[in-house]
Amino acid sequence: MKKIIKDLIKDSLNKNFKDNDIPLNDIEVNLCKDKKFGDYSSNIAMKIASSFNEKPTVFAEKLVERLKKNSKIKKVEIVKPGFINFFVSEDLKFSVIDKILKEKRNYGKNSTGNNLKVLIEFVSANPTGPLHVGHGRGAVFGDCLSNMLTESGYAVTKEYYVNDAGKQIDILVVSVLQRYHELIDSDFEFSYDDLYKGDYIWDIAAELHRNEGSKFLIKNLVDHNNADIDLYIRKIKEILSDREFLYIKKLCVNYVLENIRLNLVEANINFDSWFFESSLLEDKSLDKAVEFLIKNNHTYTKDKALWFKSTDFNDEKDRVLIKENQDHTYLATDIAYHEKKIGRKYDLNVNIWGADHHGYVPRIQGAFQIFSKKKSNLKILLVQFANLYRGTEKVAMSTRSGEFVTLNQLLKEVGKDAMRFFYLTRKSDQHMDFDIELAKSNNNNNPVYYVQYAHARICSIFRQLKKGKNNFSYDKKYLLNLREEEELNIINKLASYPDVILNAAKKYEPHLITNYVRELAQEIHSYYNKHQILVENGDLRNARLALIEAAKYVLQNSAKIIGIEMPEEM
């Protein structure tokens, strides 16, 4: 329908103003949601009257004049200041009734995206411990805004870059054999300052003493706890040789990053592509990225360490990429995954991080520009961790100190809709504080439980019929006895669904396919309350069980895109 009113438009923008080079993009027209001021509305006199020295009122009307005919339209106001309002017929208003129950489970998809190539890169929280309820949040937006822009048309592969070549590993390692050490000899006594100290270091530790038994002892280690980390880390090294130190190193990282994959299939999440940080030593892809850097001049050595100019591109400050012990930084590594993100021609490439990742934004952009010559694009979006809280008491989080509350266990206490709904009801850019309790609750206060309670209700209201041995029979000319505010309320709000999932596919808000699921909800059970839908006449109770039935296609719909079920029966 938008399509046919901003046709309309055009062609009487035409025939008043000839010449003009608005394009029919520009022409905006919008669902009304208040219905007394009609069904679509414009605002394209408001936009660009002043343009041909008209007053907005005046400029619609010439439009409103020359208007072609259409039967769709059944009336066109002008409300001041200029908007444009169009009344459709109620024929049209029905069809997207017919339109659902024809597509199904296409209703709402389009090919807006062309079939274009776009890597999301989320979650990627280093293997170093179990992902929290932090990461959490981050992983179920990046898991939707995939499955949003796949039902948008792209072509989307889902990546989970893995830290495993950086210092965070070589403590994860150390932490590892000095619990390793323990279980060998109960008489060690260890510091455990700057270590891991979570339970599941002892289960690493555990499964590395099941394989090897006391392959590596180290008899004097206790001797250099107290030392610098960087210290200790050397002597360990200087004492096992690289390939013994390679192997516990993977055993670490493969036992954490095993836990992190089931953790994350439990939340309904799954990745396409892992990408190992290592892989980027081993390729020689970082020296060839840090070489290109700096035969173009955009770098420098100070104090025998080498620097990335990032201040070229608006950060604060320059980087360092190689430190003076000849180590690379964090950011030498990450400068070289994107140029090789760069080289598997993506047309698109999405990053999510977390907000306190904000100042790595600008050196990281800045390297991609380098590297692509701006043939491709790099959208970073920030996503702000939630807060947990058990009453009124917010759960301290700290993974060094292993004390936090894990992915799985909040998995465990609430469930996966639950989880996946609560962090998507908020923009993710805000801060959000995590109810746990009305996460857990069976009532109507729960966002997650009142959607999945009015996919329910429509489910029980078709076997009642079947039950009462009565059969559902379609026919588009029985929707002409569907007159009850109610359910031209549900028509409205089932016909804009299309709108919504553009709308936040283009913005990158999942959060606005939340809120449209819960005023869809909120609509069905207005209507269930107030009406029988099991009629004696069969006519409108055929023509009501086809409203709830397209209504029951866009719940489903929007379930598959946030990543919950919807229940038949609660």
Second form
Amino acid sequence: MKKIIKDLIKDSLNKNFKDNDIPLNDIEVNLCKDKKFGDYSSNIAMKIASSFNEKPTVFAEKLVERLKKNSKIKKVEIVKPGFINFFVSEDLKFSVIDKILKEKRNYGKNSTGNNLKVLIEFVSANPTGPLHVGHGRGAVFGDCLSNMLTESGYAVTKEYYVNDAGKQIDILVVSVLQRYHELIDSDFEFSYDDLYKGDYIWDIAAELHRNEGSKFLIKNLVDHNNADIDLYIRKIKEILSDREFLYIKKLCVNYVLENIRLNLVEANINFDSWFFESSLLEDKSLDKAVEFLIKNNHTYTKDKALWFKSTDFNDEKDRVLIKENQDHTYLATDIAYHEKKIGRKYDLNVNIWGADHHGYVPRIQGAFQIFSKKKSNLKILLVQFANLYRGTEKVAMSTRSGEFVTLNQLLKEVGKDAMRFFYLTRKSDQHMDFDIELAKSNNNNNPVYYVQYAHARICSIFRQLKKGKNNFSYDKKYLLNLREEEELNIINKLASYPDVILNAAKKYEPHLITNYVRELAQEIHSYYNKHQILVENGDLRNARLALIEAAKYVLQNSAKIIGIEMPEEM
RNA sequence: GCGCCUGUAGCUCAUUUGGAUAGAGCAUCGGAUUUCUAAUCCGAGGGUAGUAGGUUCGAGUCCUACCAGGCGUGCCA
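Having seen the form predicted on its own, can you show the form predicted together with the RNA?
All chains and molecules follow, beginning with the one already shown.
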């Protein structure tokens, strides 16, 4: 829709103002909030009149005079201080319904992505425990963003980066080993400062015991009792063989990761790819990446540690890659991981991180730039935290106390649809409050049901139709019967859908879609309440059925992007 | 201290790359169903957009300062 008008303006500018270098992408066309200003407006005259030494209104006059006659546009008006307002012909408006009924599930798709390869990395939570609600927002955001970009013609790969090689995993292994010993001999009593103490640790220990019996019993394993955790880990590694330790580690990671994967599937999030940090060590990518940095003078040695000169890339200070004890930091493997990404030749890389990692951005962007040797095509999106509430009461969340609400608990309590919708109603860079009570309420407070109900009502009308003796038959000419204000409102809304998708994908803002679908539902409910669809007059009835059928497709299409169901009845 | 993010109705949030009269939901109050599902609709009240300046045809949106909150600022991950 917008494009048609844009093209018209472009055409006029090109023909009549040849000696200009107006970037044609700058032509802006917007939906009018107020009907009296028409359907669409452009501010182009106000923007560029000054460069022609003319008043915006005068310039607009000239521009409009020379607009090519077009049957799609009914009327063009100029309003001070220089808006050009377009009134679209009924015929063109109605054609949207025709288009939707033809395209069905494809309505709203666009090809701006041009089949470019995009890698979206998100969640990537350490496999040391179950996902909690803090991960939920980023997870749902990333998934919806993937859907949006797919809808816009990108070839999207969703990837989870698994940190299965660092110290945290060793701590997980040690935690499990201690529980394993307690399981075998109840006389054991360990302290768990700095270790993981969630119930799932027992489960993994039990699994280990189920599979291997008492094979890994360490006779003289003593409580680490606040001893340095690194020393404790090293000691256990000395007692067990490398193979044994690796075996237990794999078992732990697999257990936790499978749990995470299942949680995500329940939330309707499916990853295409799981990238393991450990693979960077196995295939020497880490060493190669570090060597490359050294060779190209991006590092220096200080205090027996190897530092990355991240200050060259607007970081506040330089960062350690290899510690004094010769262990690598997470930054080192992260850099190696991103080096790998470049080698995988994606046209665009998107990382979705929690906002608490924002300090990490310059480092990774810097490293990425070094390895890609050209303009960075890495986009790092930060998702703010969500505070969890039960009614007015804030739910405390701390990993320390082990008192965090898991994503799975949230899923069970509020359901997949409500959870996803809620997470997506706010702009991602905005802090948000997530009220569990509200999300699971079965009433009009809940926007998910509001939207789903609109769909169910439409379905219900078609069921009702089947019961009667009439059928729905469609012909474009029936549409001329749509004269009610509410009908035109819905048509306008339906017409703007592709622009919403386009815009949301361009700005990486899924909330535009949840907002849209809520607005559409509102128009549908208003219409439903005021007007009967199944009227006696056959032509009118068919026109109205065509309208709500089209609305149904748009509801379904947006629901698919949001990742929620659209039930036929409620 | 420094850096990043945020501040819009009583509450939770929108406001389409700066546009026309800043909009929804919740809550409050008043109405609507013999009719396709009332998980719905219609209406009312409610605003110095944190504060103060600046930029321009035009600012909630951009810039500066200050105030308030969140996060970051490890040889942690």
